[in-house]
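The chain that follows stands alone, in the form predicted alone, written as structure tokens.
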Amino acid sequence: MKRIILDCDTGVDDALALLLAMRSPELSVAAITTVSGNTTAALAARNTLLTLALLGEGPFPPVARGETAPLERGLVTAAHVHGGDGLGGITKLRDADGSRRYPEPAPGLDPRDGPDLILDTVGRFPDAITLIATGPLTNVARTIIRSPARMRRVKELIVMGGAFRVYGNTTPVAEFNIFADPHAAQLVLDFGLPLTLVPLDVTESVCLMRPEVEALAEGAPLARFVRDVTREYTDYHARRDGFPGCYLHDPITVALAIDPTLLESAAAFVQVETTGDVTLGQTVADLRPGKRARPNARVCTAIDAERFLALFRERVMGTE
């Protein structure tokens, strides 16, 4: 089994990715802690709260709140994809009875900040913990500010980021996760532990369609979250992208972890784009054969979409 801590900044995906992550045996949920990115960090914590809730009575990992703000540039959210509560609107969704469908969850955050409970998490776990990031990486870069020896003892990084032959989200060159937050990104990559970037290029090679959620969420409770949580998203990308669809960017980086066997990657020199105008965020790395310079993370090049897909449907959607 391995054990996990996800670092995540609760929208819509991430959320998906946390039931995932909770859904799977192969993995051992120790830690969650939240960043601002999609939406701030406290509602990223009331949001993983909320999602935990769904799966009934604990014990749940210790959620703790983190980094408000990027290290040196200011906050942007991505609030006009995930909504304004950064879960597609549904804390206002009421049952035919006026109740709230998804109820506030009861109170229940660590005292700890995002980056005190990564580092002692890793205290407690040395040499034994997989860090997931599904956000922008300010509290790993925190983390490895207050205490680079104890980084040191995770034992491998992987990264819900970047942008390398296919355009960015956000802007034409740069994925959201690196955007809201280059320094930290570029801080993490020099530090040197082991690092797998889960890019764009294979994240948005895989859709969940509207009709098969909207054809299973009659079944199980999960099916009918999913459904719920991913309209306002599905809506989005239907006006942007012409599909009715969602990509699931972070439960493909959690299934990284589940099954390394899912996705193909090639090892490269990564470096982002921190002081560019109109190249802010953009991850850069050389991938041409023959052409590698000294590698510092393994960047993520294909993926098995249907099988990830039948997992995802398995351990989220309750389908076999």
Ligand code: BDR
Second form
Amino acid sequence: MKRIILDCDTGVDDALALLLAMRSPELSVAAITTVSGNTTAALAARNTLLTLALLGEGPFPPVARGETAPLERGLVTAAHVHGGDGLGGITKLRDADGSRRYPEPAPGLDPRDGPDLILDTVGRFPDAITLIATGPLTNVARTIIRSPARMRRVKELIVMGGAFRVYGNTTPVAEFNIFADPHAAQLVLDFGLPLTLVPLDVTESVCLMRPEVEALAEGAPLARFVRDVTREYTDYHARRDGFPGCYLHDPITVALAIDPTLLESAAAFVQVETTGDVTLGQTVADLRPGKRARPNARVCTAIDAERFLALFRERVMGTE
Ligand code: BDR
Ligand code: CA
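Show the same protein again, this time as the form predicted in complex with the named molecule rather than the form predicted alone.
Next comes the full complex, and the chain you just saw is listed first.
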């Protein structure tokens, strides 16, 4: 069993990643921290509590709100992808009796801020925490700045981020999480913990298609949530990319912790563009054969899409 901290910007696919993590016996979620990214850190925290409430009464891991703005640049959010509420508009949905289908969760945030919750959790479980980041790396970077010695006791980092041999999804060369806080990403890479990046190269090779989601939605209650939360997100992809489906960037990142055999990776020296006008947030790795000098990360290069989707269906949609 792996003990994890989930650091997320909840976010449609972050919510699905959270459900996958909570429903996977291979993982024990010790803490959850939220960061600004897809939406504000405050809404991400609310969305995290709302998603946890779908799982019943708890007990749940502590949830703390983290950093509200990137280290150096201005706040960038993604309301056009994840909706104004960060959850594809599901907070507006009403059932036939007029009540909210996904009510506001009861207050329940941990009083600590994100970095302090991370530090306390690593202190409780030194050398035993896998820190999974599915949003911009601002919280992780701030935590390193606050206590580098304590952060040395993190066992490994798994990060959704980057685009290497594919286009970016935010600019032609930059993936959203890295683009939103490139300085944080570079700081985390420089810190030198064992780190695996799960880039668009692999996450965009898997797609959950609308017809399947619609067909399963009347089954298990979580399958209905998957349908509701992905509807606008799928509309976005249908408009932008011409297919009625959605990417599962963040669930794939959690799946790597559940079953490392689902993805292949290569050691690489990764750098982030932090100054370029047109290339801000680009991740650059020398993946040329024979050029593996001074690796500071592993970069995922391939995924067993069918096996991942089977895991996702079984754990989150209750159908396998
Ligand atoms: C990443 O950015 C967000 O849109 C998703 O939640 C994911 O973490 C993909 O670029
Ligand atoms: Ca995310």
